[in-house]
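Read the single chain below, which is given as structure tokens and is the form predicted alone.
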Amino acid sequence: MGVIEYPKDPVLEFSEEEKLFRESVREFCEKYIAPKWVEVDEKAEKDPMAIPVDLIKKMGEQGLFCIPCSDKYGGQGGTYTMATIAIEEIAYADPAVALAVYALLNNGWPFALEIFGKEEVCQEIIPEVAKGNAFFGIASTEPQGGSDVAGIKTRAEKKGDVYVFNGEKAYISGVGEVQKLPWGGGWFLIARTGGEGHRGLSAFAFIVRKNGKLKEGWIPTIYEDIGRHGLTTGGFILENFELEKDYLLGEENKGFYHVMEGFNLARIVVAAATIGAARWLLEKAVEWFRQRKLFGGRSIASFQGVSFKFADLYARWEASRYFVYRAARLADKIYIEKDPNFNPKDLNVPVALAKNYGPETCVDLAEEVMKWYGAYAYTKEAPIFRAWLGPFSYVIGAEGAQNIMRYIIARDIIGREFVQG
């Protein structure tokens, strides 16, 4: 247990059955993740092919892994807050986020792929994915942009019984993943199949890996990022690869609002993970204020210009740690429950500010804290650098950049007709 514990709180409450499955997500954290994530670190940052492979089969043996997915199609048939429990628990003990992002990602674009897959595709993927043997993850952005969607230039045109598709991806997590894995995967990709803009774009199963078989067509590349190592990000060219029609996803030419749901989704357990390592944050700062003495044995948090900080930053922790855990129980209400009282665009405002607090509050936390550590956190010796790289990521554009985020708020709130120029 660390010094940073949630506080009695009649508001947001936890069952029994989510406090016991905390307490084993941990229990497996602690065991398995925290003595290996700075290890998993360094050797991903030297060889961005290092995959744990291991860890991840253990991760799936343990179902931390489709979490919400039904057991039918061989999830875990647990919850959306369940799931995001499981990445904040991940995030804590890895709070370079590696594992916790592929956890994520194996988390809400299979549960998007239940949503919109067919039958017969989803029993195919989302057990080997669920045993750790596979990716699934988002393939969206391109060399000209990420958060515009609607300009996405990748075609797909039917031919017959298969889409043939044309184009490039850039910036997309797994990359590696796929090639390593005993199964292999892919991802919930997005290309055009008819005209200009939105209305023009279709969602796929797009796995160019199965049964350990690569697909002719896709041409990878692997970045070399400056953080969150242990998973790998890239980019591929598709040069008339084929895919069989069945692994369309939803409607044609609906695929724009196919992949908003999954970002939604996806965009909670990103938030998840920035709590998760956030509080990892704090708990450092408390015990470095314990410890560290100036000035004839002043604590430095005796100092209010540490001490208010800490306090700003706390709450800050607490309000994203709340539009977490409510997006995510409204998940659950839609997608689980199925509640007629609420539908997807009920989500749209909960996520945006769980997305928007979490990665800049998780980044300024860990800013501050390498300021308290002082020279200390400038050296590989203090792995808090670790936990401000990793999350970065998310504050500077995945998975949807921060000032979408606000335009969504700004937009669902005031009004489209008035926000939009």
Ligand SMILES: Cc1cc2nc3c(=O)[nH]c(=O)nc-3n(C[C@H](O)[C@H](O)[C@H](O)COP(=O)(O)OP(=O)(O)OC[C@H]3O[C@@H](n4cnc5c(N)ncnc54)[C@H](O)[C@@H]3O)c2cc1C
Second form
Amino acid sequence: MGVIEYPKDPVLEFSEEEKLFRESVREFCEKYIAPKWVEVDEKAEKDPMAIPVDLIKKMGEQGLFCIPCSDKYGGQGGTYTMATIAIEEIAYADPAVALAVYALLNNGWPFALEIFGKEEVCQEIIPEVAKGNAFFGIASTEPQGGSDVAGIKTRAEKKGDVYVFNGEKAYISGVGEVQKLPWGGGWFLIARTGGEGHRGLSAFAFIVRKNGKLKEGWIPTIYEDIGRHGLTTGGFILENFELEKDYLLGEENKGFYHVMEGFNLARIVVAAATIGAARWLLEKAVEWFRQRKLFGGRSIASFQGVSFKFADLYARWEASRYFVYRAARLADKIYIEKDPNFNPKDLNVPVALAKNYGPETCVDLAEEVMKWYGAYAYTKEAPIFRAWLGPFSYVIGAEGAQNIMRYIIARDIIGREFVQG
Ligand SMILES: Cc1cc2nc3c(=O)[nH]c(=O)nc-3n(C[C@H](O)[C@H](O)[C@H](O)COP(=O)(O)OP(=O)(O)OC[C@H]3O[C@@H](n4cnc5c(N)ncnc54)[C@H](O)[C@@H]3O)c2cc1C
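With the form predicted alone already on screen, would you show the form predicted together with the named molecule?
Everything in the complex follows now, all chains and molecules, and the chain you saw is the first one.
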């Protein structure tokens, strides 16, 4: 247990199994991730392809990927709440969040693959992702803009038994990992198979490298990011890239609806990562308040300009936790328990609240902690800036821009016809 006790909470109650699971993830993270996260971030800052392959493999052995996926596909046969707990703990140990983001992508998107993919395709991909041998993320964004999913231009033409892809994807996580991990991997990719608009899109299990062999027609590039360096971001051009038709996910031209379900799942664990990193930040603040003395030995927390701000941010963190775990429990009702009283659309507002609130709370908190630390925070010796720049990726827009979350909330509460004008 850290400086801040995990809140005792009869409303947001965890089962004994979930508590034990949290403990076991925490122990793993204390041993293997907490001592390494700064090194991982620093190394990959200099060389984006310095991917922590050994650590990813260890995380796979610990069972931190594909947690909600069925054991018949080599998943962990757990719940979405358990995945959420794991991601929160990984981000607490790695507040620069590269490892947490690796893990959240490789929980959310393989689970979406299982919902829409054919059995043989799931059996081929999920076991390799679970072991940490392969990466499976999301490839939606294109250079012309990520928020406008319905405007995607990449085309997939059906020719006999294959789809032939031409186009370009940008700002995609995992472009380096699919090249460096032993098996390879790919993405839940969205491309245009029909006419204009959201009804012309299809989803694919888009594998670019398998069994260590790269497929032709995939031309990648790697970006230099400002944070969360241990996970690569890149882009790729597709030139007559061929994929067997079995890799289509769900129904042709229904990809927009399928990917929106995937986004809902992934955004829960995105928000979980930011509440984990925020807990680390809150603890750094408390430790600092207890030692930093000014004006004749007064703790800086004795100035209400400091401690009231802390109280406000602590409240936002607790609220974020509610949003995150409520959404995770709903995901379990819909996808694990298959409770007929719930359906995928019930996730829209709860998830948008969690994704909107968690990352903004974390980044606002990081900025305040930097100020509370004073000049020391502006040196690389104090790693707070890493917990600012990493989570900031989720305020800037990864897994959906913040305004898009606000749009979803407004649309579903006020009514689509009023909000779209
Ligand atoms: C580190 C990182 C990793 C990423 N990884 C992936 C990945 O793995 N896969 C993937 O597909 N994408 C990924 N992305 C891209 C991400 O999904 C996009 O950044 C996001 O969808 C926003 O798209 P955009 O950046 O093109 O911004 P734009 O869509 O151009 O938006 C720019 C600004 O306009 C605002 N805006 C846009 N539309 C509206 C609207 N209708 N109403 C109000 N405001 C609006 C947005 O809020 C934003 O502030 C990643 C991004 C980052 C930073």
